[in-house]
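Just one chain follows, in the form predicted alone, and it is written as structure tokens.
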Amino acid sequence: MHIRPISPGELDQFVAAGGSPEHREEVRWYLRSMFAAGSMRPEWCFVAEEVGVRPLGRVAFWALPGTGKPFALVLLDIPWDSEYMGMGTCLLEAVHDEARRLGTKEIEHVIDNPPMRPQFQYHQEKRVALLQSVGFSLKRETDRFEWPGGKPPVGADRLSFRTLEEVGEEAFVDTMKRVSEGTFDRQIREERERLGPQEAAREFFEDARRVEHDPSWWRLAYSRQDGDLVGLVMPAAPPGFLTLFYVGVVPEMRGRGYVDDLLAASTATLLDARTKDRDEKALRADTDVTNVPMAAAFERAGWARFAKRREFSVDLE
């Protein structure tokens, strides 16, 4: 079995190396859009092949635009109905070596249920078994929400907002630290424990700013009545869709329904951005399955739960 990156002229071979023929045009469109966004490159697309046989399997790196380091594996596909474990292990171990060479210390892979475009991840339990065989472990499980259309929710007129540019980075990071206190989100909680609250907030902020966004979208919210800090909103535009990257209420203001106001404001921001861009991108957001209050808030705001996502990661060091 030989594992190699494709050349720029071999996109069709990569597309044909996995999945059903009816999905190939969609995968091809996804690759081209990710190349344009800077999240993928032809040399980050790998095929598994035998001499004299067309490519039998594939996988690719995905990165946050501008970072130059693989963040995740996408478009993983091999012959799941045959000896998938041997080929899959060979393929993943080879690309892990390449990720290390590029300076990646940890890489993730997500599995959505039900399977959806553009990855079409059928044979899910076989996928999990393969991931675990090469060192991946479950990092987080989320409920996925999507805006189904219609008018945005209307929040109570009890908040005022100041943008990141108005308050400055340090005030924003400090609010992120306060908002993350007592979080139900497994990943954020573990990062607080590993790095400490301040450093975890700073790292989260630096990761978030790599995702495309308008600086005016990131805002701190204050009570109109007394001027006290309530929370923050961080809409963003990763490649292919729009999202609520982070929404949160500081501990002392919880239980007063402010999350509904923040979600209403964030949803309106994203819908307004979509209208101005004349681009009907989907609005999507994820929340940890243990964060029941946040999931309920999304549903009150009119967002629809459409999938579950399991996030796996492997330490390459």
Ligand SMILES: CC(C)(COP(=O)(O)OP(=O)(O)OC[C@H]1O[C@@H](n2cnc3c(N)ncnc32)[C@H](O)[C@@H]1OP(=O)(O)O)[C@@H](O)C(=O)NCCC(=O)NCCS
Contents of the next structure:
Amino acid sequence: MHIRPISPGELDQFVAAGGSPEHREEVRWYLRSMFAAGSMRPEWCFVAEEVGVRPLGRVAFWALPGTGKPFALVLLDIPWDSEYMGMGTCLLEAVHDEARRLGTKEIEHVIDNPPMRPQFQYHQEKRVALLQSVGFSLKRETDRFEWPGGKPPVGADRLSFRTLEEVGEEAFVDTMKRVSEGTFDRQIREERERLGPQEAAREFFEDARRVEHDPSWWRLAYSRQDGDLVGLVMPAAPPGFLTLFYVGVVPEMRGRGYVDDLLAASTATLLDARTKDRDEKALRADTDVTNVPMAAAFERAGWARFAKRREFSVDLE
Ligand SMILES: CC(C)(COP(=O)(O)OP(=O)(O)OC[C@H]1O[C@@H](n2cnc3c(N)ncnc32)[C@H](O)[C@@H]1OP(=O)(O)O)[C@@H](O)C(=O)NCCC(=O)NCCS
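Mind giving me the form predicted in complex with the ligand, seeing as the form predicted alone was just shown?
Following is the full complex, with the preceding chain placed first.
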């Protein structure tokens, strides 16, 4: 089995090396948009082949634009109905070596259920078995929400907002630290335990900064009545869609429905951005399956639950 990156002229071979023929146009469209966004490159698309036979397996790296380091594996497909473990292990081990060479310390791969564009991840349990066999473990499970269109939610006008530029970085990171206290989000909780609340908030902020956004979208919210800090909103525009990167309420303000006001404000920001850009990007957001208050808030605000996502990662060090 030979694993190699494709040359720019071999994109069709990469597309045809996995998945079903009727999904090829959507995979091509995804590749074109990710190349344009700087999240993927032809030399980050790998195929698995036997000499003299057309490629039968494929996987690619995905990165946040501008980082130059693979962050996730996407478009993984091999012949799931035959000896998939042998080819899959060989393919993943080879691309892990390449990711290591590019400086990646940890790489992730997500599996969405039900299978959907652009990855069409059928054979879910075989995928999980393969990932585990090369060292991946489950990091987080999320419910995925999408804005289905229609009338946006209206806030109760209880909050006033100040942008990141107005409050300064220190106050913003400090609020990220406060709203993360007692969170039901597994990943945020584990990072707080690993790094301590202050450092975890700083790292979260720096990671978020790499995702495209207008600085005026990130805002702290205060009660109109007495000016007390209530929470924050961090809408963002990752390659291909619009999202609520983070929403949170400080512990002493929880249970008063402020999340509804925050969701109304951030949904409005994203819809406004979409109108200005004149594109039809989807509005999507993920929340940990155990974060029941957050999921309930999405539903009250009119967002629709459309999938479950399992996030796996492997330590390459
Ligand atoms: C999730 C969150 C935004 C909800 O905000 P909220 O304004 O308190 O939401 P609600 O007013 O609808 O409260 C829902 C209920 O959950 C409870 N609750 C919410 N988060 C809780 C938490 N982390 N721990 C314990 N109880 C919590 C509230 O007290 C309330 O209980 P009640 O209905 O019995 O009064 C807020 O809890 C939070 O900031 N959590 C930490 C950050 C986070 O997880 N953000 C989402 C990441 S995507």
